[in-house]
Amino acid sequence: MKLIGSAASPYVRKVRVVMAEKRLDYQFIVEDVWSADTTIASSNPLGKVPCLIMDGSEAMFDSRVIVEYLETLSPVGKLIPQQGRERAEVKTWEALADGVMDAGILLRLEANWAGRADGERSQAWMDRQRAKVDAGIRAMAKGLGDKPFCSGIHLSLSDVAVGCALGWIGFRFPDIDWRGDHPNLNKLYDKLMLRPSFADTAP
């Protein structure tokens, strides 16, 4: 398998962490989708990463779809419950983490995208996205509480997704002090960073 992505992308990191936890072999191909000479559209018509190229050149994209598929490839490092409320809970955690990343990326693009002049940037839009980031992080902290992991006592995709979101927010928005504001999230992230899957994929 080949994984096309950016080392800084939190969605790509989520897939790379899952692959490491499940001990799956793959080739990582770095791609800058913002570059004028990017070729990502030949694999993903939406022009986004991550994109997984499987044997036979078939492409799969969207991090949620990819990690769902990867879970079926190896019994090692089970991260997603098979059914029921437990599965729905893990996928809801993933949706929350992805939503924080979605809002953060929209905020960053509005503030920094070179295709928009300073006078065209909307502070109201940036404030709206920042509020989503803040609300999402608060929800993570509340949901985690004093548990060792987001969905109980074992590592799951919930923690992978939350860890990737928090790591990216800390990387791109150092002014957001989620570590100081939420000691339980800080403790979780420090614990995740002890795992090679997280340490080796830090942005």
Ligand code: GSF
Contents of the next structure:
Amino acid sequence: MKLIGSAASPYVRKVRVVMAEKRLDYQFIVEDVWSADTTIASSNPLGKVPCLIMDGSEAMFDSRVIVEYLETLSPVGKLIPQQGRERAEVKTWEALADGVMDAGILLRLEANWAGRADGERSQAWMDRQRAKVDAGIRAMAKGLGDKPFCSGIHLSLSDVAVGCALGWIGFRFPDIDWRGDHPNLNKLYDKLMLRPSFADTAP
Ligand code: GSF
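Beyond the form predicted alone, can we have the form predicted in complex with the ligand?
Up next: the whole complex, starting with the chain shown before.
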């Protein structure tokens, strides 16, 4: 398998953490989707990473589809419950974490994207996205409570997704003090960073 991605992308990190937890081998192909000569569109028409290329088959995207597929490849390191409420709960945690990343990326693009002139940037739009980031982090802290992991007592995709979102927020928005505001998230992230899957993929 080949994984096209970048070291800074939180969605790509989610896939890499899952690969490592499940002891799956892959070749990491670094691609800068923002550079003028990127060839990502030949694999993913949406021009986004992560994108997984299976041997002799079509490309697969996006990160939620990829991690769900990876879960079927090996029983090692089970991360997603097979059915029912528990599965929906883990997928909802993932949607929450992805939503925080989505809003953070929209905020950054509005503030920095080179294709937009300064006069075209909307503070109201940035505030709207920032509110989603803040609300998402608060919901993570509330949902985690004093549990050892987001969904029960074992590591799951919930923790992987939340860890990738928080790590990326810390990397891109150093002014957002989620560690100080939410000691339980701080503790969870420190615990995740003890795992090679997280330590080796930090942005
Ligand atoms: C999001 C991927 C994405 O936005 C997923 O895979 O879960 N829902 C998708 N990737 C970014 C890279 S990053 O900011 O993490 C991307 O490739 N953006 C390029 C673009 O043109 O939007």
